[in-house]
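Given as structure tokens, the chain that follows is alone and in the form predicted alone.
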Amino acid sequence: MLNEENLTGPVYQIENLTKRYGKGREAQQERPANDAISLQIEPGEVFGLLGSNGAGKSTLIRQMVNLVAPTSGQVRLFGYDIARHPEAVARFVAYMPQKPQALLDLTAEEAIYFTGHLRGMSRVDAKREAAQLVEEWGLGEVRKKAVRHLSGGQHRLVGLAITLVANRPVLILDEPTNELDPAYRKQVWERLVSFNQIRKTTIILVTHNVQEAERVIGRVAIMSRGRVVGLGRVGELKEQIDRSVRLELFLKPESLTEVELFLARLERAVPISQGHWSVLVPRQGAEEAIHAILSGVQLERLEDFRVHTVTLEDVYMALTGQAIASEETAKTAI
């Protein structure tokens, strides 16, 4: 029997977790989706998993909710080995996948209601909470509409409401603000912060949206090519490069080749997208360094340039050598 009354210790303990897809020699030849990952998540944290598509975030999450068996390593949830106690995940965790496939033929309100009831709420309580969540997330107009017929953004909001119903102690959200407009994204982040602060809910966010997530995440694991390459509080990680400023360059299309050849020779210069580069410049002597770069590039070859203080995205680029949007995409299985 699981003891729900006295949950102590870390929420998650992940030790040397590795996942290889395929079998035999094929699996050994392919880069692992996750490679010897170890980390610990504490009660009440808002913990972020940050990385590009293909970094291994979703594979890690699917192992944490026992949907994918690891090739090696162990996942413990409140001390329970989830391979031996899979019921622990159902009891303690609410998981919002990136592309929900269940409950599509139910109406929005039914999907929330039945999830609450299946999680142990009485019919009366589940019905009341479903109605409340419908109102809170602005789903009144589609409450009687089948989930499969909702727009991408509406589907996402229903998924969030389903995750929140019945107040599980751990929420795992895979790209929760995908397909939402800015107003709803702001509402999502504010609601999650409120849940964390008032209910002490542990929240694990999987995202590649660095700028938005940075406002709510306490600690973060930065993932690249199946490995954790950075782990710590956001402020601690930013301190590693806090003696720098970021110079962003937007190149004119006709100048791409020449300017990119020049930028590629600079230390800590990273392409973000076509015609868009970032260069980390030391704070000491920054004015002279930026002047030298702009002189080398030549201002007439630029559409725009900007100077910023460092962000979590700069930490990512410093640790991986790539922009979060441009890291090589791995296999679809990841």
Second form
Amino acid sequence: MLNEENLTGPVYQIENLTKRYGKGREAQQERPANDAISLQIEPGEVFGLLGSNGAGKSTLIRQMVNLVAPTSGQVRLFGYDIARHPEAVARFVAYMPQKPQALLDLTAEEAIYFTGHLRGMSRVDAKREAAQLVEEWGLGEVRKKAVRHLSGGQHRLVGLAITLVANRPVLILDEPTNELDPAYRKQVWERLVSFNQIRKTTIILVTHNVQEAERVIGRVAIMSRGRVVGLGRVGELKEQIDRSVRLELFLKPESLTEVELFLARLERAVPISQGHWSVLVPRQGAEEAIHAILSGVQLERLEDFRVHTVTLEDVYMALTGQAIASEETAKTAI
Amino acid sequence: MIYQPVLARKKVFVQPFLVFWDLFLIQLANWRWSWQAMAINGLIVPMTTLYFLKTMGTAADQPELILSGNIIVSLIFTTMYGTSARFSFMRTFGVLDYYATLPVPKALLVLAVNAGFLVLSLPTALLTVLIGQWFLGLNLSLSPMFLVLVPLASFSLSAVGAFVGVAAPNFDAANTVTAILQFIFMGLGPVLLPEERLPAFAIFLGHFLPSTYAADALRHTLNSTYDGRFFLDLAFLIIFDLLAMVFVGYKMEWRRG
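Moving from the form predicted alone, what structure would you give for the form predicted in complex with the partner chain?
Everything in the complex follows now, all chains and molecules, and the chain you saw is the first one.
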């Protein structure tokens, strides 16, 4: 029997969590999806899991909601080992998968209502909250449409509303702003921050939208190839990779080859996407270094360039040696 | 405040029903855009079979056998096929993940999906009886027992479909296995053909299939002959349904890997 009156201590304690897919020799030969992951998530924090596709973050959160059995290791939720107490996840956590596929033939309002009622709200409360969430998320005009017939962005908003209904103390959101236009993305981040601040909800975010997530995340785990390669407060991680300045270069298509040959020789230059490069420059002597790079590249070969201080994306690149976008491109190419 | 799951509240006999009712309504909501196609699918095959058996003169002296057999065929094409497709879809496309993270027992989900298909199959079964009666020139009075037997028969077949859906490795495999099973359930045992026209192995294997007992019990219902054999059929179906529901719930794994 779970005791929900006394939820003290860490929200999640993850110890030595490893997941190998497949069986027998096949499993031994494959690189593990997760490899000896240990971390702790405290009540009321907004925790980010950052990494490219295939980094192991989705596997990790599926283990955290008991949808994937670990090969070894343990996940504790409010002190309960979720393998032995699977009911703890249903009781304390609301999970939004990357591609919500359930309840597609229900209307948005029905989907939110049934979820709220199944989570324990009274019928009246569930109906009221469903109507409220539909309005708050701008779904009023499509409230009678089957979720299946909504646009990708509207579908995602319904998924978020389903996750928020019944006020679970822990929210786990896998790429919550995918497919949303900028206005909705802003609204989602604001709403999540408000949930966190007013209701003290613990929020665990999986994202590769680093620039936006950086504004809301308190602590972050950076994942690469199934391992946590960086863990801490965003500010601390930024300090770790020294106080560099980032120079972003957007190359003209006709000059790609020549400029890329030049950039490839620079020590901390990383391609982000086609024609888009990032170069980290030490703050000390940054003016001269940037001048030298821009002279080498030649301004007329650039469509644009930007200079800014270190971002979470730079931290990711420094720790993994790759840009998130380029890892994704590589993965897609494979 | 953390809402207490419905099942954790005190009224232990009422709360599972409330959860079941939500899950059942969700299932019905799934059909509201597509029930017409499902109903037509459930009618076409039995009507076609009825037509061929009548025109070929098969079992002309046993019209109740043709009629009861076609009700089973209707159920096979609605509930068995439907639950197999539904569960394999839920597994393959991650729908089960949604239920797995809610305070919902697996057994109630299985029951709700099967009950949803029962609601879908009842009208087609009744239509099969009405059209079949007219076509075969029968004048039967439907006994209330018919309304007990159709759910029992429907649940036995939907449980088989559900088992295939949760056990098959993917959606396509589930479809293939179900298609094969549909013919096995129609062909083995005296479902559409009288026992004397079946080979011995088919009669023997038919003893292991719920379709045989369901067809026989329906035949008794249509004839209003409630003998020992009828009650044996009834007992088999009740026990099969209960065991099958528990087994499917056990076999359906929330967690993967």
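As the structure is a prediction and not an experimental result, all values here were calculated from the model. Residue numbers count along the first chain shown, from 1. C-alpha atoms forming the largest set that superposes within 1.5 Å between two forms make up the rigid core.
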Per-residue C-alpha change between the two forms, residue 297, threshold 2 Å, rigid core fit = yes
